[in-house]
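Shown here is one chain on its own, the form predicted alone, set out as structure tokens.
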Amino acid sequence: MELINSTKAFDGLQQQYRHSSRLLNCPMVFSVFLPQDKEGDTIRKYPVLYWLSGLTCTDENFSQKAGAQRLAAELGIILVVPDTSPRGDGVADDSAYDLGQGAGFYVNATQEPWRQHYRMYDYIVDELPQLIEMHFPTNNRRGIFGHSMGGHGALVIGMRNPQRYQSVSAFSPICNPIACPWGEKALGAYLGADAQSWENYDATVLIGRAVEHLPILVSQGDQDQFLGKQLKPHALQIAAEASGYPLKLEHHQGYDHSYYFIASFIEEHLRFHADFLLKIDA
């Protein structure tokens, strides 16, 4: 790994790294916040909370705008923030903001020209955690959360891998991508015309089929400009109620889709995850 920059924050370190991804066939950048080791000569190991960002974002949006470092330092949680897609001159792209670079949708693409690089699902589930756990003082506890497209990714990855995560949360997630314009466009391009294959990346479908249940918190602003057409949290709630999945869905009056919303409720989400990541097993 190549260290790009390192900045002290709340007695910890906010860092950015570049590495060569074997799965995505290109260099990838991620950010990490490391709390200060407060136990002297003993190397303390921390749980890891992965943040997945939304359309057009990089690893820097959350690190600079969410204001998560103070409480992460206090609680003792490592924050890891990957980029939203593979990038580079040789990586397929599209002129629209909602497809291609910056819009990986956390799926494993099966169609050309995307399949060579766009395997963000495997990257988040397997390659990146292996790298993090090799180079940083982690324990065996992981949580995952995200915003918008990243909220979709967090819900899908968490529900498909309940043995890997202790908790899942999302801000304004794309809950039912097989039935919204963003999702139909991206899933059709990356996965092809067989809509049945899209269901593996739809949180509303997965929550109705889930056998194992993880604690899930979803926060949604009622003034979000994408609420009805793109996000559809009501569909997720209906599916959860029908299947008996213990989903906690909170509606917040007056809030939109921006990072002001995320910053307003980031502490609630961090404390939600801390209840599970810092739990001491009997």
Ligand SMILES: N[C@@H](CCC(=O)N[C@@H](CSC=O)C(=O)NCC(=O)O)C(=O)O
Given for the second form:
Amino acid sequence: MELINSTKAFDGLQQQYRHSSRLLNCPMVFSVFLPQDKEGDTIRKYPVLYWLSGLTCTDENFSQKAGAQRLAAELGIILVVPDTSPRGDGVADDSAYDLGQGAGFYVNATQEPWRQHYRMYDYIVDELPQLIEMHFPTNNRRGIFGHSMGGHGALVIGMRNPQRYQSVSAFSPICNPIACPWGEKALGAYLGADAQSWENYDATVLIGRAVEHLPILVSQGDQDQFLGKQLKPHALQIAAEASGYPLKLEHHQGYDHSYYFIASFIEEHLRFHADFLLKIDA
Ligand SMILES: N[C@@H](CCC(=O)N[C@@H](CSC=O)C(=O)NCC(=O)O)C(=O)O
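Hand over the structure of the form predicted in complex with this ligand; the form predicted alone is what we had up.
Complete assembly follows, chain above in first position.
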């Protein structure tokens, strides 16, 4: 693992690393915020909150725009922000912003030309946490949250792995990708024409089938330009009500799809996760 840069922030460190990903078959960059324990206690271990970003993002959008570091430092939570896809000249790509590099959709691709590198689901669930837990002072508690495509990733990964995560949240997630243009395009390309294979990557389908109920918070702005056509939180809500899943879905008047919305409610999301990540087991 190679340290690319390190900057002091709120007594902690905002860092960026490059590593060679075995699963994605290419070099990957991620960002991490490390709180600094005020007593200088080097053996303190922290929970990790993984942020999954949306279409066109790298690891830097969230780190630079969300304003999460001050409260993460105060609460004592490590933030980890991966890139949104494999990258590089040898990695398949598409000229559109919603497919290929920057648009990995947190799935394991089965189709050509994607399957050699596009295994973002396994990367987020397995390879990245292994790396993080080997190199940073972590305890065994993990949360996952994200925005838009990354909100979809967080919901799907959290619900499919309730034993690995304590809490899940999402800003403006793509809630029903099997039934929206972004999702149909990406899942069709990465997984092929058999739409049944898409269902494992659809939060609305998964919430209807969930047996274990991880705490989930979803925040949605009512002036979001993608709300009706791409995001469909109403479908998630209906499926949750039908299955008895205690989903906390909040609508916020006047907010759009941007990082201004995320920055406005990041404190609520961090405190939501802190309730579960910092809880002392009885
Ligand atoms: N360029 C596209 C939309 C790109 C966009 O809005 N990306 C969002 C995530 S959308 C869902 O995954 C984003 O987070 N952008 C980065 C940022 O820093 O704002 C278009 O014009 O439609």
